[in-house]
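The data below hold one chain only, encoded as structure tokens and taken in the form predicted on its own.
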Amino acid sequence: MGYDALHERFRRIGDLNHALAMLSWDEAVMMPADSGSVRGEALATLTGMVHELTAAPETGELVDAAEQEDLGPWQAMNVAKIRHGWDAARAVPTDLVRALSRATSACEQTWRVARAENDWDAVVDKLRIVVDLSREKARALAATFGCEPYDALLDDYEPGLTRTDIEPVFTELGAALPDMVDDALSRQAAARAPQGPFPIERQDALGRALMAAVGFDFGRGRLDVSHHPFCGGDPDDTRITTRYNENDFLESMFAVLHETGHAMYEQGLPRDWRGQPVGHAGGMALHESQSLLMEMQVCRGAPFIEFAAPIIQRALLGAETDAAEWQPDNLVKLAAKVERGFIRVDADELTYPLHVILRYRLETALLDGSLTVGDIPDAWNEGMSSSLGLSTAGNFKDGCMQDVHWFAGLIGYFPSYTLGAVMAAQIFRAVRDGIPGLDDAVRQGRFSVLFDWLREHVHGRGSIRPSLELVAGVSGRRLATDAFLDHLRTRYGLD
């Protein structure tokens, strides 16, 4: 049977992708500093093997045969996704796939050292290679699918997404948010930050306690440290990383909760479709919606802070306290603090989209050649100055080198963050409608109520439907900014 053979073929491809994910996790977390070259070759070899298996004529023959069979809806969508992946794989030569893998490994490994040293010159030539190869890949995909090169890369991260979906959202947010930031800053109540230092081992204990409380399965995952927080692996081997600032425990705490949102989505994907394309997450915008629903919609809200405050106190201080700075009302103010800052991952909900819009504008210009790699620092400084009033001149570490994405070849990923925030607001509005008394459940630590709903409506659906369709089905309307903007007005007390 064509379908059965196709299913087995992608089960084996899934195993290879799992191995790739674990090698990539190890590279970011614990690989010896001088092992980068050999690891880069191993990653390139495995990436090439996955590509060759996917693009092989036999795969196309099995797809043709499976399409003639009487299939259920999950099987039919699995075949459709495999067909699309086969077409995409055939469009890109294996030599280019391996070359891009090698280039991104070398560039990312250099970036880890160079960023800490504020050394743009050390990485710029390697980044040029990554961008050139990414353009080549984008052109090949665009020629096959009859689309724009940037849309071809977007499809890697959120299937079916195009710039025509992004532009209205980003235009509306770009117009609305600057005045909202000014308004929020003028209204912001003073809050007193607890004074550190907060030892890393205590912050680690706090992160683990909160992960366990919301339902993360440590039997199928773990928490580690890396240069840039991420969630990787697969549903039954889920890896979270964070980084620590001994003077501000909230940075790592919310990073852990954000990545836990990703992990809970992964761990909730449909068990019957492990390793199959239809069983994967719907796309990175939808993935980000689940991390941002966790971090922003739930965990920065008053009900969660009321639940978490005693856990925070016990983890960091060893006991509960009556000190004002550790009380829920003060922690809520800190969790919703608005500040024009340099760092995207530390940004509040109001300024965060402005960081993403800047990156989106720059990477689209990089891809079409209207911006050169050498001009990134100046363009970044100009964008930060106009959108947030901050200069990054000479500050590469906190400017154009702060994110790993371009150095790792992830061009087309950045829009997922803000689209995810918009999706999260729409989905959470539906969650509230579907779960009476949700705030009380969160205050009491009964997170299963929330995740049971999400597994039924989002997590357990895998990619049986395109993400934009799934969000529309859950929320009752197409992707739009109104739920997100309403959420911001409510949380920050804006007119």
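The structure presented is a predicted model; accordingly, all values stated were derived computationally and were not measured. By rigid core we mean the largest C-alpha set that fits within 1.5 Å across both forms. Residue numbers count along the first chain shown, from 1. What changes on going to the form predicted together with another copy of the chain:
When two forms of a protein are overlaid on their rigid core, residues whose CA moves 2 Å or more are considered shifted, and Gly420 is not one of them between these two forms. Once both forms are fitted on their rigid core, the CA atom of Lys81 lies less than 2 Å apart between these two forms. In a rigid-core overlay of the protein, Arg98 has its C-alpha displaced by at least 2 Å between these two forms.
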The other form holds:
There are 2 protein chains.
Amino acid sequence: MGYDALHERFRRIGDLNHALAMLSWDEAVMMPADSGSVRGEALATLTGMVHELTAAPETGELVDAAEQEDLGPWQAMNVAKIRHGWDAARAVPTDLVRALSRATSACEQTWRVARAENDWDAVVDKLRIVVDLSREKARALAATFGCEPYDALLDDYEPGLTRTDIEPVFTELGAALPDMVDDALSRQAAARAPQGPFPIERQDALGRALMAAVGFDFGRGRLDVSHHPFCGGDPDDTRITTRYNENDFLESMFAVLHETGHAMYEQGLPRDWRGQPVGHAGGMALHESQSLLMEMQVCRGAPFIEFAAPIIQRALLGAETDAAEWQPDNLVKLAAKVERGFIRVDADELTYPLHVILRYRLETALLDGSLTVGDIPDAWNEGMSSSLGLSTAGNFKDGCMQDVHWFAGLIGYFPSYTLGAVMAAQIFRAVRDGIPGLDDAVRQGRFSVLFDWLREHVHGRGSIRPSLELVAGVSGRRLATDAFLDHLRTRYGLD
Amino acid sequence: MGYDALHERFRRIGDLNHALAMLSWDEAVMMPADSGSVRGEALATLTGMVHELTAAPETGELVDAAEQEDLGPWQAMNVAKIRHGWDAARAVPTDLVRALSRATSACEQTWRVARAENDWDAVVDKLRIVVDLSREKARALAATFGCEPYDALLDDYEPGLTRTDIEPVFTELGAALPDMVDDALSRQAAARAPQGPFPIERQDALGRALMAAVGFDFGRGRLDVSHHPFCGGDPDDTRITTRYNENDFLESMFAVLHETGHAMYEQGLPRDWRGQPVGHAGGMALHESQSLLMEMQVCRGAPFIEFAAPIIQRALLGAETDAAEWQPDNLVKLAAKVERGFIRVDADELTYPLHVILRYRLETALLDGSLTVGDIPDAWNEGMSSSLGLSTAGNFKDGCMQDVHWFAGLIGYFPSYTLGAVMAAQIFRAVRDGIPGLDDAVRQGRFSVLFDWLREHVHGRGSIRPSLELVAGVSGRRLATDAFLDHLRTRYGLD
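What about the form predicted together with another copy of the chain, after the form predicted on its own?
Below is the entire complex, every chain and molecule, led by the chain shown above.
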């Protein structure tokens, strides 16, 4: 009785989450410019309803009852996840939740204007409040769960992840990558970019052709345009977006393939557990591993580009071509371009982790009090100078103000990006071991062998195990940097 | 305290209704083909939540308390409408609500297939169940409100409307229209339709140009494509749709203008009462009056077509033209074409009421038991034969199976369409009296004089008065047929 009632309660929560996912997608893709206020109210009300149902005393009572029942492993993990969410929801005092919500909302709005104006002073006081309240929230969660405050924040994005898991990975990458970037840049072969402009309709057709080829189910999903690419919606209605650069079709093509990786994960989640916590994707890091496995491990590699080249030519030129810049060998070079830059979201896979590691070092220091908000710009400049040789002195816009995360109260999120890249490499090594002839299959467009494997070992597992355990399970070892570093050495022809 | 808490409660309900409106729009316009099941679940859950909050005992207690407070007229009407909704929600036993929901869902699904196959036998049993349960629901509501059962159903679509209001109107129209149709057909002047095809992008641009010209706020609304045109969303995010016929641009153009009429009403509702029952549009009949005032009274008339002709020419041909078929006098004739046909939604304004009156006669007879479901096809054939001279014997598809309404349990809805047409004529007569030089303003594209008047007298009034009272108020007399019949005589050149 306890379990069934709990399941039904989360079916209702799942329906509210479906509404929230669709309203958020609509806000980014469809909503008229001046309708934001009513939408913001509605999102807040529905989010509040989800929180009320999740944290209600009755939910705790149902969990108590369900824990006494004879449950299967999926049911048991579902109850465990509900218990954890209930504890987390009740650990943070309501006043603090409200104060944080108000502070992040004010800070994010100020940031939007201040970033464009390179005006750090305009936002620093508001960010200080967000960081102070986030520290308070982290301490409250840490007290409930008996863990470190930063680990309590990490847990919200990737359940079970701790600094102990991150430190060795980031230390090794931080040590190895700067020299590898030097090396890659010195070896980088010249490549000629095909000349645009490439009309958006043709790029759109190309994206759809590749999505369909890899197995995206258009009967349960869409591709649209938004300011930043994202994957939204839910497993039965998965909506990815991209944006178009008329002079560079590869940008949007790889963005679409990246989001398709997220989408394939969503569409492959276990059907029997829709809306239930155990049926959700593992966490942000594992989710990112699936987009990066798709983009970095598969689609930027030679076999995929050999498969895609004629499709690209037909979609963009109307016919196949012998012109050198359109041939796979040239496109492979373009897909592996390395460049030191200020902006994380524009970074290639070799420099990207250095951006993330900087943010991780700073946010852990903010949390333990060894860095103050006022000192962020100097620390940022120092970090960028030493890891990528770029000074951000006075350049807040392209420095510490470039990402929305901290201003929106998202502390503990950044590590997911690079852990995802490391997981992707380790999982893909297991995929290669498990599927002989994988490169040929990709070259021939037989992607079902890849996704059958991923559905069995990753997608279809939902949240039945913590992500780090899942990765260790499929790869036979704890998460480590070697598969990722090997991948980088091979792709960029390093020693 | 009672009032404030009630207001806050309906703010939450308003947010749920915003979500429902957007999810329904998305379902019709954006949703992938195979995502219907999760969407259906989510819509049912959110609808259930609205019902729970509306009908909760606590709502009744808050109403009791609010009724003792010193309230302004809008607050008082808001409480009165909440009280009425609460009574209605509690009048029908939960078991009956569920049974009706299941029965209509099953019947509507069967109808979709059976209609295409002209198979009345396949759906008759399910329709019988829907009608029986609807009668039961009507009796339950009638017992609570002390009214006739059919009036209880009417009230759901247009609060306060009764058969007593409808009978004289429909009797007069039913008597006058058949001869007027004969007369109009005999006088109908030849007109040449501009030759297509008209690409969808150009028709879309035309629709947008006209929407913008009349004052639709694209900052708080959109135009998209769906299977049937509709106006969805809500006052701060009003979403209309159309469909395109590449060979006949007038079809979509007038559909867009019709939906724009609905949208202008929504966008003009009182800002201070968003989400509250008193801030909603008056009712289905009054809503239809605003779309028909726009389409029939304004846009199919010569002044508007004189204004629109050059816009039409530029949008569809790229430049203005002297060709005869594109001139206002020819377009005016095309816009006033009369034709006897089987299908209500395709009917012109002269024959439309005859379709509605037939449905009204049949559904009132179904409700009082003087007609059985099994006798519908014969009664339909008889009604169509006598009013429009068309036999539907054996032709269920274009006869009694053409509309979803009864199969979906919507009994009492049909009269709104024709009452809306009658209201539109009567309100428009008041508009003319109130705005000297209106035709010139329309001819010159100065639509703000029209919408300023409508906002002051209709749109901005929300539900502060029942629709029939509002119409009587603005026009100085009870709803009657003379303004509508005069309009038809003038437009179609009848005696």
